[in-house]
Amino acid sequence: MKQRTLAGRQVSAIGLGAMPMSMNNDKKYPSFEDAVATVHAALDAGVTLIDTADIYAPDGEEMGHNERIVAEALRTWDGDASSIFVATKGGIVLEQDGSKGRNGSPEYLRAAAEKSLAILGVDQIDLYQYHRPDRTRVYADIMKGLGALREEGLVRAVGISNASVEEIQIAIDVLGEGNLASVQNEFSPKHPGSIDELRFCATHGIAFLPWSPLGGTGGGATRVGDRYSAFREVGEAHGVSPQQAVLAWELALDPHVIPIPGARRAASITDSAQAANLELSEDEVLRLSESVGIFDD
């Protein structure tokens, strides 16, 4: 598994989407022992990324279970948890009727920070990310709650989700340059749209982790091929499948790219984990660019 840098630390070039495990469109989910089994998959297939959230749960069910599912395998797989990188979310709170509001709030952060490490097991989470922003609060008010976590030691790195150019700017400004660790935004042939937080987190060395890289549940990562006939081509010429065409794809857009698929059958992160390791040409990457709307500068 090729290696790329996220938080001053090499990670696999694929990471492990851990949500559809707990929640997805069309809202199947496997047994825990079997969710526990695809991160073993995973990490066996050489993922050392895994990526989770305190609200990734099932609809009534309470806050952490994909936190828990993802703790749960790191403790009974028989290879080196200690090499794992873990990432978790924060900022989305779940009302008492169901449904899921914002909160930004120095307080708010700390303490779901907290429930987080208490469900993880760990004593620092590795990258503590910024789910979705709260439009009730200033923006840079909220970065600075979460470097003071930083600061003391709950979180090594802070890492910010959904956010634009000007929110990512923000948080480096409060942050300091070199600070912050990653955007995680939606990226897809489905949804091009982040190609300009991409560039941004290029320019300044920041990790950039696309969710849903090919297209999402509920069957867009499943169709990705049918309905991005470049992207099933160019995996017909490789004897591989659209969807690692499509991971390739992104990996080859720029080398701060961490593409983390998500997955709720072993087999999915199986065969996305082998897109680290396809190369293709730049006749290629320029093709399936095009393909989708996106053009050099």
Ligand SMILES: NC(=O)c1ccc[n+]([C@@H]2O[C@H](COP(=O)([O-])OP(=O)(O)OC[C@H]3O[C@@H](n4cnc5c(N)ncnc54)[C@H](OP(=O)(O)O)[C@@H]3O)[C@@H](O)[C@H]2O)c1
Contents of the next structure:
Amino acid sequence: MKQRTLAGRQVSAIGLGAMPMSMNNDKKYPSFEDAVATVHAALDAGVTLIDTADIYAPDGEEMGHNERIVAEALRTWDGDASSIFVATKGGIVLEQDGSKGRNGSPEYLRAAAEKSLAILGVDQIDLYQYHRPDRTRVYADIMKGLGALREEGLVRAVGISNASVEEIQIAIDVLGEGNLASVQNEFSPKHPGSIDELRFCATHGIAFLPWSPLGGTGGGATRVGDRYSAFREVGEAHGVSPQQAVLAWELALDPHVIPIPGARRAASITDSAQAANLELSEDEVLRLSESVGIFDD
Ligand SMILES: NC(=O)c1ccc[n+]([C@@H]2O[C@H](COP(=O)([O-])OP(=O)(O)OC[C@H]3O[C@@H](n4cnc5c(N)ncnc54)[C@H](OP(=O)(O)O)[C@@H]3O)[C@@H](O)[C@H]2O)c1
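Now show me the form predicted in complex with this ligand, since the one above was the form predicted on its own.
Whole complex next, starting from this chain.
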């Protein structure tokens, strides 16, 4: 599979978003064994990047559910698990009543990272992403706490998620140019609005990981070809699914883009992984971009 650079390492151009196996809009979850099998299918297909988070858990269940699936899948995979890059996140808290809050304090982030280390069963987290801005705090202060985790070696690289261009700039200023490994924002035909952050990352050499790259669970991803006919038509022209056309388009936007499509079923990630090798023509990329309102600068 084609490779891209993330935190100085080579990873598959298509990653696996593990979230739907523990949290999704349909509220339908695979068994633990089936979830592990889906991760194995991804790894067997050449996927070497897995995205998870401490908060990914079915309602009412304890945090770390999804990280446990990932850890078990890596432990039981018959390939070389040390070659797999695991990105996790912290900063969202599960309140007693089941609602979600945010905490960007250095103490909280340290404790959350330590829990993720224990659940993942590693000495160092490959990439620790600050999940969502805690608006009660100054972003620069949160970034200092995040940077400390890297300086002390708990995490090898740091990234941010759901960040504006201004917040990305603050992260660069605080962490130092070259020390912000990635930005993970929602980006898809349904949500092309983060093109500004994508382009900003590209100019700064920062990996951009589109989340819900197909339009999300609950029908968005499954029906992407019905809702966005240009993607269906380009997929048909290449004899592939509209989902592959979407992912190949995202990859074609910039070499720093690494989509992380979610999957519960092995068949979904096996199909999505093939998008890494789907070459679209310049005309196709332009047509797809324009169909969702993205035009050249
Ligand atoms: N940072 C954040 O705030 C944030 C927020 C949301 C998500 N994320 C990350 O982004 C990842 C992806 O987002 P997402 O899962 O919400 O949305 P998504 O990737 O747009 O859609 C996931 C759904 O697409 C289906 N699918 C995947 N590949 C397919 C294919 N080739 N053909 C047909 N259907 C396919 C899957 O179906 P099946 O389930 O049936 O396999 C899955 O339910 C998550 O796993 C998570 O890691 C991050």
